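Here's a solo chain for you in C-alpha cells, the form predicted alone.
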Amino acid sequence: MATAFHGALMVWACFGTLIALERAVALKHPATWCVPLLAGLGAPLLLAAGPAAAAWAWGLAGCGFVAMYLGVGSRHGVSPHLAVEAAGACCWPLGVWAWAWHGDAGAVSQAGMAFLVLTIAGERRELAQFVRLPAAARLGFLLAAGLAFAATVWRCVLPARGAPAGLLWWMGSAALALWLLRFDLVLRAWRDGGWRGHTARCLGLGCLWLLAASVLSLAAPGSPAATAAPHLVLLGFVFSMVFGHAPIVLPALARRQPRHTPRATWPLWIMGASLVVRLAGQQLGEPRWLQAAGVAHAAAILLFAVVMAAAMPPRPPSLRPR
C-alpha cells in the first residue's frame, strides 16, 4: 500500500509535517503543534486503517495549516508573499478533498505540486521583499502564482473538464521558475563558497528542474517523457530546495550551526543524474532504468541526511539533557 500511495505520503505526511513543524516553531502557539501531529499521524493511519482514515487526518491538518496563515494575516496584515503562501496552503486540503471525493490522479498530483511550489515561491519572495523590485516584476510574480493557483482549483473542482487547467498550471509554474531565476538574489552567489554558494547552486538547479518539467508538459503533453514531470517537480525542484535550505533551517531547529562541507553538494548531483536516468527510462520504456532511478533518488536523500548529521558540531554542554 505504501508504494501505491507514495505520492500522498511524500507530500502530506513528509513535507506537510516538516513545513507545518517549521511554521509551528515560528508561531510558538501551542495549538499549532496539532497540525504537524495530524499530518504525521496520517502515515500510520494509512497503513493501519486505510485511505479514508488517512484522508481525515491529512484533511484536518490541511485546514489547520490554512488557519495558521489566517491567524498571521489577521495580526500582521496580508502581504504579497503571505497571500501566495496562503494559496499554497489552500492547495493542501483541496488536494486531500479531491483525493477523497473523486480520486482524479491528475488533480491530486497537481494540488500536491501546487502546495509545495507556491509555498516555496512565497518564501523566496518574502526574502526578496527588502529589495526594490520593478513594478512589473512584483505584478508578474502575483500573476504567475495566481494562474498556478486558479488552475489547481479548476482541476480539482471540475476534473472532467480539467485538461486545459493542467496546461495553465504548467504555464504558471514556468513563469514562477523564470521569475525566481531572474529575481532571486541568492542565485547571484552561484560561484561563492560556503553554505551561501551551496544554497545558490541548489536553488538554481531546482528552478531549472521546475522549468524543465513545465516545458516538457507544455511542448509534448501526454508524451512518455512528460509523464516524468511530477517527479522533476517533487524530486528535482522540491528536494533541491530542501538541500539548499537545510543549512538555514537546521540552526533554528537544532540550535547548532552545521560546518560547511563540499560533500553536501554530492546528493544534489546524484539526484540530478538519477532524474536524467528516469527521463530516459520513461522515453525508452525501460522499467529497469526507472527502478535504478528510484534507488538513486533514495540514495541521494539518505546521503544528504548522513552528510548533514556528520556536519553538525557536538551539542554544547549547556544544551545537553541532564
The other form holds:
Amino acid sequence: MATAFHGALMVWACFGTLIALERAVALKHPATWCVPLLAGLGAPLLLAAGPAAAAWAWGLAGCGFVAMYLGVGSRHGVSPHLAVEAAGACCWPLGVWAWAWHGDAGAVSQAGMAFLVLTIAGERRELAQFVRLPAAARLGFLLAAGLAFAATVWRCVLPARGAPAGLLWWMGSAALALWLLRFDLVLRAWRDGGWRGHTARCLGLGCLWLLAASVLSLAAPGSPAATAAPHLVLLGFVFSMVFGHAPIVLPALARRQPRHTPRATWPLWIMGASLVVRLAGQQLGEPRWLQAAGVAHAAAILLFAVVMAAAMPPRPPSLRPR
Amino acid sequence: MPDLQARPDLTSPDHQRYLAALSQVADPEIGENIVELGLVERIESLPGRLCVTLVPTSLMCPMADVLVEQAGEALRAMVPATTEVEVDIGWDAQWTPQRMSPALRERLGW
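Same protein, different state: after the form predicted alone, show the form predicted in complex with its partner chain.
All chains and molecules follow, beginning with the one already shown.
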C-alpha cells in the first residue's frame, strides 16, 4: 500500500505537513495547527482505512492551507510572491481532488510537483525583493508561474485532454528554473563557506535538476528517461531545497543553531549521483539500477537527518525537561 | 547605516547605540544585518524598559522569531540587568526596498 501511494505520501503527508507546520509557526493562530495535523493524519489513515479516508484528510488540509494564504492576503495585501505561493497552495487540494475524482496519475503527479515548485519559487521570489529586478524579470516570473499553474489546473480538470497541459507545465518549470538560476539572491554566495555557501550550492543544484527534468520532458516526451522527470523534481529539486534550507529553518523551529559541517553537502552529492543512476536505469530498462537508486535516495535523506542531528549543539540546561 | 534623515526618531545618541547593537544581528538568508536592511521600525526607551519593533519582510516564514530572539539578546547585553527589553514584530508596518541603507541599496543594484 505504502509503495503504491509513495508519491501521495511524500507530497501531502511529508511535505504538506512540514510546509504547513512552518506556516503555522509563523502565523501563530491556533486554528492553523489543524492543517499540519490533518496532513500528517492522512498517512496513518491511508494505511489503516484506505485512500478515501486519506483523501478526506489531505483534501481538508489542502483547503486549510489555501485559507492561510487567503487570510494573510486579505489582512496584509497581495504581493507577486504571495500570489505565486497561493497558486502553489491551490494545487494541493486540486491534486487531492484529481486523485479522488478521476485518479489520473499524470494529473496527480503534476499537481504535487506544482504545489512544491510554486511554493518554493514564491519563497525565492520573496527574497529577491531585496535586489532591483528589471521589469522584464518581474513580469517574466509571473508569466512562468502563471503558465505552470494554468497548465496544472487544465491537467487536473480535463485529464482526457491534458497532454498539452503536461508540456505547458514543463515549459513553465523550465522558465522558473532559469529565472531562479539568474535572479535568486542567495545563489551569488555559492563560493562562500559556512551555511551560506552550503545553502547556495544546494539551491543552485536543485534548480539545475528542475531544469534537467523540464528539458528532458520537453525534448523527449514519453521516452523512458522522461518518466524519471517527477523524481528529478521531487528528489533533485525539492530535496536540494530541503538540504539547503534546513540550517536556516531549524533554528526557527528547534530554537538551536546547527554548527556548520562540510559533511552536510554529502547527501546532496549522493542524491545527485543516485538520480543519474535512476535516469540511466530508466533509459536502459534495468530494474536493478532503479532499486539501487531508490536505496541511495533513502540513504541520502537518512544521512542528511543524521548529519543535521549531529550538528545540533546540546540543549541549554534551562531548556532541558526536568 | 540606514537613511536616518527620513526617520528622526532613530537619530539620538542613545538610539545610535541601540542600532549599533542591533546591527550585530544578521538575516540568516541574506547575510546582511537587520539595521542595514531597514527592519528596525521603532526604538522606544522608557525608564527601566526598552521597546523595539521590527518590520517583517515575510508574513509566512517562521524566521521572524529568530530575529526577535537575537535582537533581544543583543540589546540585553548592553543595557543594565534591571532594564526590561521587549522586541516585537510590527505586523502593520510594511517593508519596502527604500528602507534599506543607501550603501546596501547601491550594493544590491538599486
